[in-house]
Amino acid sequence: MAKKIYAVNGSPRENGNTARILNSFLEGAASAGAETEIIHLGRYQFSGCRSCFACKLKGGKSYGKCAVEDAVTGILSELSQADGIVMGSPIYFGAESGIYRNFLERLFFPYLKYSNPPSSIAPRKLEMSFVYTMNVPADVMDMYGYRDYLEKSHKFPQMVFGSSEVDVLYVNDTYQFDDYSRYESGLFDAEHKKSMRDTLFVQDCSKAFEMGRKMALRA
């Protein structure tokens, strides 16, 4: 049977940055003979986590799961049984997009058992990668700390779905306009996007490519 590999596509827009990586790791995934499918939060209406506790309510109807009901639970139950997933978000201000966050809350905290010490009950093992994309070039993402602060995600899937490895692609100072003389852009240099543009963001797709061909034969 044929490995399901899912993409989480945290950008408002379909055929964005964040989707163009996000369909060339899928393409690497079948490429090693995966099932793919990408899942366009923007699509849906939802909350991030309402603190209500009912997934750790001991002997409750959602011990284990999210309570919540609303336009991505039927989402959440479908990759409950993926054997991966790649999370893509767009980075604003430093941070994911919003709506990436709120469905993070959701996919990761019913899972995590308040024990000591912490522990998981997930359905099953799943392989897990994370993609960012970003304006910013890698030198100034460093110097802000963007790194820093989008790592300490990475080691939930480890936690919570015992991922043998967890891969991550940062994107850097990616093309945002098809025209930028009709934006306020005087901040960038277009000739020097352009050139990211057929370049760099060309390798990071191979790249993208590469990790997840990688994630369909650990999974």
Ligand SMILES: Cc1cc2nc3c(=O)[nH]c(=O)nc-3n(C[C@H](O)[C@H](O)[C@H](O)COP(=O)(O)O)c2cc1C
Contents of the next structure:
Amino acid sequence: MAKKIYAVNGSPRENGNTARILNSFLEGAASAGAETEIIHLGRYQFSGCRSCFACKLKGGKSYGKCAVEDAVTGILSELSQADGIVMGSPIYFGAESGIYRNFLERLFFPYLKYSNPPSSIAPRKLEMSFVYTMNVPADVMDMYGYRDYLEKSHKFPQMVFGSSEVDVLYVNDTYQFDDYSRYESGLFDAEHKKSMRDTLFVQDCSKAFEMGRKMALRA
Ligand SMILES: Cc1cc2nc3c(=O)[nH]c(=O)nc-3n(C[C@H](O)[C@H](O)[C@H](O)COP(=O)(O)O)c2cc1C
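Next up, the form predicted together with this ligand. The previous block was the form predicted on its own.
And the full complex, kicking off with our chain again.
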């Protein structure tokens, strides 16, 4: 049976940089025979973890599952049967977007068992990758500590889902506006941004395609 690989878009823009990178990832996965689907978090009203601990209540009916009922309850249940997930977020103020972070809490926490050492009660192994898109170039990303901060989330897939590898793509110097001249954007050199859009971003789409292809092969 074909492997099912999902992309989760943590940007409210359904045709923005993150979505385009995620779609390239999914095209790569499809080229290796996977069935694919993109989930745009911006379509849904939902909260982060409510710290109710119903997912940790021994013998409780929601043990190992998120008990919060809202617009992503069905999506979380669908993802519990996935073979792979690529999580994508734009960088907002040096971190992932709020909706992305809310979703990540709901995705990971119910499966994390507070045993000593911590273990997992996820129903199955799945592969996970991460992609981030941002305005700043790579050297500034490192200087501002974005990478160090983001890396903290990358250890969870192995612990929670038994992922065999966690691939990460940082997409820098992205094109933010459809037309820079129409917006207050003196901070940016529009010509430089355009040239990055037509070169670096295209290369990053190819990298994402390859990441997706590799995920489908190892899933
Ligand atoms: C609210 C907000 C905050 C942002 N903060 C940052 C930031 O701290 N660092 C950065 O490099 N880019 C920042 N950006 C730019 C976006 O991360 C970048 O344009 C990204 O590629 C947008 O992805 P999208 O097109 O998928 O929405 C910010 C954008 C918004 C809207």
